[in-house]
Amino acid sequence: MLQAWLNNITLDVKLAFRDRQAIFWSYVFPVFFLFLFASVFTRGRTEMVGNLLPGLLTISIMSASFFGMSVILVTMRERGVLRRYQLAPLSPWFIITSKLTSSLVISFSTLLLQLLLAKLFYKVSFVGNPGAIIFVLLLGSLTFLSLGFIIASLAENVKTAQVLGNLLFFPLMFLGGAAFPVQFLPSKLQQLAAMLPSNYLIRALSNVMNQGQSLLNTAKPLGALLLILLVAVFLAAKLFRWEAREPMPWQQKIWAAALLAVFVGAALFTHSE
């Protein structure tokens, strides 16, 4: 089971370098912000490129999980490929973890080109100590992939997962901090954004990347980030689908609905940080 596991991630690899959808999401678009927002809005200043970077890595996770990793899982259930690893059989947690590995390994190979991209360009030097950086962004991009596999196991089709990749994209993007510091946003959508992933990626980011922090001092955005990882993952495993035409109860929306829960228990959590 466990050479299985392995050739199933490998495979997955090869595959996912294969659709240019997938790599355009994970190489194209991530390096495309790096250099625009670099040349716009700091003109290649060395210590805002810095200040940057954190918001910027989150953009890179949440593109690959939302339109990456998501998209690439329903059009294997929309051709068939997951009934064949049903009629295996296999359980749904043999396909969620692979899968997530697997996509661990290419969002993570694009945020270390961004990085060297970022040294090499800009100059941009990192005070954290390197293996805090590494955790926080495996961890975040775990979170992010994971809820990546909630839309794609609601989705009944590409399309339904390109809308609810966006709908959770642009929000997670423009109220979360990753577009432009939360401080410019009224009193009330700072409150919003303190309820929201992405804030809680960056801010860790911006800890161990900018300020030098240790883990043990970003423990409460990183706790946040574990809760949500937890329950994303025990939510897709819930959701999951082999078929396109499957029907979703209604206890599993009940389940999809539990989500919402969580962010609003991480927000209290950070709270009084």
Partner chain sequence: MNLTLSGNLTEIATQGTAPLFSAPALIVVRDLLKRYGDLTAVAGISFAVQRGEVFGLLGPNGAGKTTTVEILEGLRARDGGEVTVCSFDPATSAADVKRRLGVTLQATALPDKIQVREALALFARFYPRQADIAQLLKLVALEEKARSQFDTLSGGQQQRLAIALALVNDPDVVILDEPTTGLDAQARRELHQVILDLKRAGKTVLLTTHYIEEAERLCDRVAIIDHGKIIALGSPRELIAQSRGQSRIELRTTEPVPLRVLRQLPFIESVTESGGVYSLRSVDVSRALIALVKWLEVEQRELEDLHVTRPTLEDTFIELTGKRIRE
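Only a predicted model underlies this, so the values are computations on that prediction, with no experimental measurement involved. Between two forms, the rigid core is defined as the largest C-alpha subset superposing within 1.5 Å. Positions refer to the first chain, counted from 1. First, how it differs from the form predicted in complex with its partner chain.
- Once both forms are overlaid on the rigid core, the distance between the two CA positions of residue 9 between these two forms is under 2 angstroms.
Right, the form predicted alone is done; let's see the coordinates for the form predicted in complex with its partner chain.
What comes next is one chain alone, with no partners or other molecules.
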């Protein structure tokens, strides 16, 4: 089964590279975004490009998750590709883990490309430990991809998936500090911002990338991301649907509501500390 799992992942990555649209959204667009950001916000001052990178990478991760993977998954479900998989003796975990992994491979390659170009064109130097940076990027990507998986399970069709994606993407981008520093927000909103997953990721990234801190000194945002990841993967498995025709059973809706409540509660609790 491990061989089948690996085969499914490599094939998935291959298929993405055969699809022009996928290549555009995974590579062309993020690179364009890098240059746009760098020229608009910094006028080429390299030390500022370095400061932009945590937000920029977070935006890349979020769009790969909320617009990339979730839409692909809903399309697979709508067209009956998942149903074809369902006919084989496979569990939802097979789809969840292999899809998360293949999306992670593609998303991570996007991030590396952005980092490489930032280094080449803007001479950005990274003070942090490369291993630590990679770890944070992988953890962050997985967390948001899992959130994307939940969107895919909740959405009835591609349109609702896009709407849900936008509803998450823009608040997480603007409030989370990906588009501009959180300090620009009113203080009430800053408190909210500090609880957003995007803000945890940006903080973790600037900690290890720009300030050269160790992972241990980044434990709080990393722990928050890990918690969100675990909850999201669990929820993704609970909410998983092979086909679009059957409406979501009420048990699944209760699961979703209960976990969301636990999650918000936990976020509020850790924040008040």
